[in-house]
Structures are given as structure tokens and as C-alpha cells.
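There is one chain below, alone, in C-alpha cells, taken in the form predicted together with the partner chain.
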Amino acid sequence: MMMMMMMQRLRRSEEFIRFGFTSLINLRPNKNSVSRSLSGFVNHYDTKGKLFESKNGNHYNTELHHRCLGKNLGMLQQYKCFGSSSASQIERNPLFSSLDSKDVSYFKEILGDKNVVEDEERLETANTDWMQKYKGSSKLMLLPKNTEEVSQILQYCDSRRLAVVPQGGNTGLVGGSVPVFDEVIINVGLMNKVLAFDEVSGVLVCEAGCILENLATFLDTKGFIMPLDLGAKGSCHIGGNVSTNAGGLRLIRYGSLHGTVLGLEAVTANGNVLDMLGTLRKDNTGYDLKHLFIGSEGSLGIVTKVSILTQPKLSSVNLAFIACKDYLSCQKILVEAKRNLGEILSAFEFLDSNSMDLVLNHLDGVRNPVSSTENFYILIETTGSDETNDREKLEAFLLKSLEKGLVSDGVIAQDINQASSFWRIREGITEALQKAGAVYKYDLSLPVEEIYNIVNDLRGRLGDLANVMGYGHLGDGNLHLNISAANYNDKLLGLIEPYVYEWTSKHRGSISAEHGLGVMKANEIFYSKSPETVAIMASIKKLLDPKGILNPYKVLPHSLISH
């Protein structure tokens, strides 16, 4: 049966190649079909899809091919299809070298035997992502201890044309931290020292391999906190956070890493060390290159040191867990919260009843803080310097919302223990999803009023096939849309993609609010960025990494990274 399916897919791809040229000609934009508006690139797809209809109804594969071509009319790509997820329709770049014993010896010379890992068990873990959805077949992991070693490794790999994957805590959710084929893994876990901390300015300078939770603990003793916080804090590295421009629970209060990172040190593909490790709050001297690396997911360079602005730890933290009947109330509460809690609001998260049920069923020791089951739950956190004042403010706001009927029930945490148990529910959804079986994970930025519409629409579309969950950073307009099913299956995937991306694109949203593109969405960038923009991204990639050895097959569409 598998063989039949594979043969069918191969045949279809052959048909595509045959029809390729004709459809390419038809793809030339004509003045009538493509609108000149900013979302013109969306309309582009509407016309393209109609030109080529697959014979057996498996639209997904063929549409993917279309998207890969983009506007690059001259390129014909041959794809091997041996699976259903988009990751598997990639071909190993034949220009990359394969690892040989001389390479291994060289690395051992630079790093020492202990830090060159060939052990199968350790490689198994390093090759598999946290969701266990993406698995590479790397035969080597390198553990450099300092920037100099990273530079030497990369210089060598660039000269030998060996592809590499920079790896941190390996907690990414889009397959960006594990090899696709046999790329050499460069894990910065040993570079975990705090280099400096200024207790007056709050600037922390540390190596990229520091675990976020460890940094938070260190800062706690000094009376400071990290400007970001996420569920993966026990494992993720600050270097990885910076490379993926991680968002998290505190973005609403402290802003994104583009604002809080004051400097970084990165090593580019040819081993060049870029020292941009400033600790200054203001420095307008030239182009601010560090922003290129923040969020580039390791495709432009390996971040080795980070300088970040931390915030004083304020004593008064209050957390409320409230229940609402409908999504409209959630939106109104958000507006009211921003107005009435204003400067003390530090987190605003929401989850729907499906998410709550999932957590209660799959995690131990959690209970629903509110006595009744409702359709939506919201977590509101305030952080300020005056305990009594903040408490009164929060209570007044919540009581008013209760009176107005926006809130149907709610509780306020009385101590840190209760607060942790509330957070456990919100932060535990990801873990519960893993335990529940297969999960299709989407991370979308949408206008706040539209956020739950996509959940409802998808629910209607999927019916009994799967359980659809919506939760996320409502305060930032970021929805984590998750579809949970017993097993991964193509039919389900076909109903979800590209529907979710098209829906998002139509509302000018982002198909990846904070998770990044990785390998999962490498070819979907056009849903949220114009072809002109993406073309410049490809140029920058070519400039900084001409041989394309850094984290290949990820972030940018395969067709644009010419070999």
C-alpha cells in the first residue's frame, strides 16, 4: 500500500515536471489578475492554484511545489516525495560534503576528544526535536567551549563545505534546531557562563549556552528578572532565544528581544567573529546589524554571547484566573485591562475550554481554579512596586468586570504557590498536547477580534477528525492553534494546510508569530511577506553565508537559496 502511494506521488511529481514549463509561462502575472495592493502576493496564489489541478485530489503536494517556485520562474526543482509533512519533500543538497574521518580528527584536535560526540545515544537525542516530529541523521555533534572554538569549527566547515546546525536547548517547535540530513550539530551548551552583571543598569552579559531558568535564578539573587519568560525556560538557551526572537509571557510588558537585547557576539559561516556585544542603551552608529541575527534562526551566524537589559524585580506580583462565557468578553476584558491596569499589567493569556480539559486530563496535580467550567479562561498578571495599591487596583478592575457581566467567575492567587499552579495550567498545555498524541501546531498573529474565528472555522472544517485548541498571548494578538489527533495522517493535514495559512494571510496576519519558520514553514514565508522582501532576505543570506552551510533547508524557501 505504501509503495502504491509512493508511486502515485512520484508520478505526480513527474507530471509536474512535464507540465512545469507550460504552467510557468501561465504563471507570468497579468495585469488583470494580480492586484497591486500590499497583499498582492496573496492573490498571486489564488490564480496559481487554479492553473494546476492534481488528478487524484491530493492538492497539498502540488500546491507546495507551486509555492516553492514563487516568482523565480527560471527554476525547476526536483523533489523527492516520501512523506506527508512538508519537511520530507526536501532533497539533500548534493554540493554539501559528507563527513569523513579526517574531519572528525580535525575537530578532535580543536575541541578535545570529550567534546566531539559520535556516541549513538547522544546523537539520537540531538537529532530529534522536542516534539519528536523532526529527526535528522547527523553522525557528529560538536561541543565548543568558547567563541574561538566556534570560529575554528565554522572556518573549517565552510572550507570543507560541511553543512552545520547550530543547536541550543533544542526546544524549538518548527524543526529548526535539528538536522534535516547529516548536518554537523554544533551545540553551545558548554558555553554557559555569566560574564558580567551591572547591578546599576541591569545589563547582563552572558554566553549563549546559558539556560534561561538559570539566568533567572541568578538574577533573582540580585533583585532582577529576565525580560522574557516562556514554558521552555528549564531547557532553552538564551542564544537560542535570541536567534529565534522568542516572545513568551512577558512580551506585553517588556517588549521583544529586538528591544531588550543590547548587543551580541556572533560567528558567521566563514568563522568571522562579529563583536557587536555592546552594553549601551543607545548607540546610533551605523546599521544595527545585531537585529539581523535576532530571529534569523541560526541561518546567518551562530550567536555566542548576549548582552541583555534586565528589569528590577518588583515585589508586588498578583495573578488572577478568570472565566468568561464568550470570546467577545475576552476582548473587552483585554481592552479594559490595558486601560485600568495600565502600567502594572505584565501578562495577559487566554485558553479555551478544550485546552483546559486537555490539561486536566493529561497532567498530574492540576485542578481548575474556578469552580465552574466555562468556555474561556484568562490569566491576568500584574507586577508593580506597591502591594496594597496593586491588589486594590486588580480587585477593583475584576469586580467591575464581574458586575458588568464580562467575567462569570474568577480567583486571585493568594501566594506564590497558588500563582504557580495557575501558570502550570497555561504553560502545561504544550506538554499535555504531547501526551495526548499527534499534534499539529500553528502559531499565528492575527487581529484580536479575528483570533477565535479561525478556531471556530477550523473546528467546523475538521468535525470529528480532531480536537482543535486555541490558547495564547491574547495581549499580543498571538494565537497558538493546536490540532490534536490520535495519529498523524495526511487527510487531516490536507484539511489543515494550506487552509490555516491562507486564512491568516487573508487577514494580513503572520503565519509564525514567535515560533519562527524553521523547516516546518520554510516554504510558507510568502503568506506573510512580499516576494520583494524575501528576495532581499535571500541576498543577505548569500552575502553572509555564500556556501549556505548554516542551518540549510530552513527559514527561507528552498527555491530561493540557489545551490
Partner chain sequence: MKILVAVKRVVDYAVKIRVKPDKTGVDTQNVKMSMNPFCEIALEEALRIKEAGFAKEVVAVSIGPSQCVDTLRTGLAMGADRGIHVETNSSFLPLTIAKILKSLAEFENPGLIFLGKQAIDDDCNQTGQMVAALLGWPQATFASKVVLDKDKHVATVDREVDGGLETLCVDLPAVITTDLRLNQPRYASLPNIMKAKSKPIKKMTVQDLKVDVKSDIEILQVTEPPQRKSGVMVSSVDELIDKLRNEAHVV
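Hand over the structure of the form predicted alone; the form predicted together with the partner chain is what we had up.
We keep it simple here and write out only the one chain, dropping partners and molecules.
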């Protein structure tokens, strides 16, 4: 009976989406369910707490001095944060200078008074990440209007050894876009012009401060789309997206920004402008240095311009929401989707029942699209150019999955509003977590078959102390592991860390799939990268930023980049 009902649902032609790509995507809620992308590295080091021993017997102590509210202790400052990393401290680098009135006067000369922000209310916002977990104490925010001004700012700050933090939309999740102490904030929001668009090649050239959604709107008028889609698209900047190698919902279709960014312009710590703003898909002349800046989180230079390959907007979009009894079925559906929907598959997202319950309990107007309650739910989006053929392919795929017992229930969106409500569930999880209380967030890359094992193991470890849930980009092997509790406490954190990092390393995963490392995981990098690799990263940092002024205390272990 259930199979007959499912077939009737899927065969009703009016229950399929019949609208263009942009209209569907633009109705996704503009909440800060931010995504970042970073590929995993399989290490060959045995974890022992936070002491790593390589196969050649060398020891590397990665003990972190860290946690997020600033304290003034004379010339020594300490930093504390809630719900992240180990319960120790970061100390302010004593070699950094402190801001004085002469510095402020200089910046006003080159930027004008209105673009040198000292207002306490505006600084309060700029000092704090959107999740209210990380908070700095900067007394100055600068708003450059072009690359030349960024260059002048950095040249001066480098000469004075004033630490800086690049900032865009401030939608990150690991404390990478806010000061740790009193770093000068350089916000590129005024650098928001589209510089060029080639309708033949689809290459877009723009400034770093362009908001992702504004770029999508611009491209929509040209018949193109951005290869990147994030829940925070209404706030995040393309420069920040590139600097963090943001992933998002379309990565399964279009790949990461390492593939779609064709060129960029960046300003290094000493004010040098690196013009790598190529628009060619092929350029095999020497080292492709742009890749150093994609995903380096502003620690090597400030991205000021970007050229990116966009995609033609296709007319046929279908969205299905289905329920599965177990995680094995989710894996099998993913394999079948890649085989049977390959060229039109554009998103494959999953969430567990805990995530669904959280959204239903904390967000108004949200309901479960399917009639049955199951352990897992999957969103499958297809995008193509042949509406009839695409619709038939998705219908046949879902019916086949039902017959195999992989799907217990499901529905295909019948209009724009229903499609938006489907996405609201998936992208509303972060908002629901915020409303539920304290949340410990982990962004992991793992072999697909291992993804949900860590959720189950952590539930067994924590018991009734917290609500553990898993969701994410199953098509990319990316789990968003979230632990929700009434409040932050050291006992709970001690059970979570370093357990999550050790588990991930043991199962050949990455501790940062797309959110980056920021201040939260800078000292945990050894769980995913070998000491030799990290040492080379530190040497690159030293070469491009000898005084360490660019986004200090982020990305790399503090013991390697202290000056």
C-alpha cells in the first residue's frame, strides 16, 4: 500500500518543480548556515592525547594555549572563548605594537574620517563573530575603497608591527574573521564592484567585498549562476569565500573554489600587490600561486579581487525530500544517485532525526514534508536543461529506490514554496541550534562509510549530557557534527575534545572540511596534517609575512609562528 501511495505521489506531474534555477535558489533562507571547504589529508601519525609521534620516532607537542574573552593583564593579554578547543590560553604576541593616536591620524589621511571607525557600537559588532562565541577588543576598523588603500594600510601596519585581521561578512564559524586581541580590523565591504563579465566564457571579475547573493543576482540577469551557494549568501563576501575556500551546496556539481577561481589579486603584509588576476582556464607557466591564498584565511595576504568561472543558468530544477530507515540506505542511495542522476545531480544533503526534531521544535512554520518519521532524511536536487527528461529520471530513480527498500517515504516539491520549505529544514539547523542553547560545532571530512559512526560513538560517550546530531553534505563526505547542550561547561568539553579530533584522525579524515581552522583549531592541525607539511606551511607564512601581522593566532600552531 505504501509503495502504491508513493508511486502515485511521484507520478503526479503537478508535483514536480517547473521553474528556473535562480528562482529556487534565491528562496533559500539567508541564514548564516555557513559552509567552508578544505580537502582532507590522510596522516600517518599515532595520536596520543595531544602529543604526536611520527613513525621515525620524533615527537611534536601540539598542546594549545587557548580559549575567547580578552583579559588585560598589564602588557600581557589572554584570550578565552566558549565551546571550542582546549581549556588553555593564547597570549598576545608581545612584539606587536599597540595602536596610538598617530596611527589613527595616518589612517584618516589616506582613507578619510568616515572610513576610520572608532565608534564603540560598530566596533562591538565587528569584534564579535555572529555566533557570539569569539570576541576581540579592537579599537579601530578601517574601510578601504580600493586595492591601493589596502596596500597603504598594510605597508604602514607592517612598518609599525600592528597586527591586522581581514574581515568581510563575518559569517565564519571558527573565529577566523574577528580579532583575538586588539588587531586592527580591515573590512573590505566598500570594495564591492563587478569589474567585468564575459558572456562567452562565463568569467566574472569582481572586487573582494561583493556579497555572494548580489553576484548571483547580477549573473541571473546575464543567464548565469555562481558555482557557489551558501546559506549565508546574503551576508558573506566573495573575498571571504575565497580566503576560506568555502564549499557549500553545489560542490558536488561544480567542485571547490580551487577549481572555479581562475585568478585573484592579493596584497601581502608589506603592501606588495600580487596581480594573479588571470581569466584563462589554462595557464601552465610556473607555480600557480593563487592556490596559496585560497583557503589560507587571510594569513598570507588580503584578497582584493577575484576572477571566477560561472555556469550557465539551466531551466530545469527538481527537488526531492525522502526518508530512510538507516545510514546504510543513505549510502546506497548516494551511490545510485551518482550512477543514475550523474549529469544532473546538483545537491545531495542529509540530516538525522535529531536534527529534524530540533528544527521542528525551534523554528516556526516548519513541518516534516513526509508522513513517516524515520532516522534519516535526504534532499536530492537535480539541475538540467531538459525538464521532461530530468523529471522522468528523478521519478524513475526514486521509484527504484522505493522498490529496493532504500526509501520509506518521499515527496518531490510541487512548487516554489514547497521547494523553499524543504531547504528551510536543511539550512535552518544552524539557527535552531542557536536557539536551543550552547552548541559545540565540528566540521569533518570522513570516508562516507564512517561518517555516522562518530555520531553514534559520541552519543554513547556523552549519554544524557548533550544532544548529538549529524547532518551535512553527504555527496562530499562532509559531516557537520553538532553537540547541543543547555550551557557551555568544561566537563562536557573535556569529553568532546580531543576525542573528536583523535577519532577523525584515526579514521583517516580531516578536522576541517569547509569551515577552516581559524583560532578554534589552529593548534589541532596535526590531527590532519603531518609535522613536515605544517613546517612547510609555517615557512611560507614566514616568507610572505615575516612579522606575522596578518590574522595572527589563526590557521597555524602558535608555537610555529611566534616571532
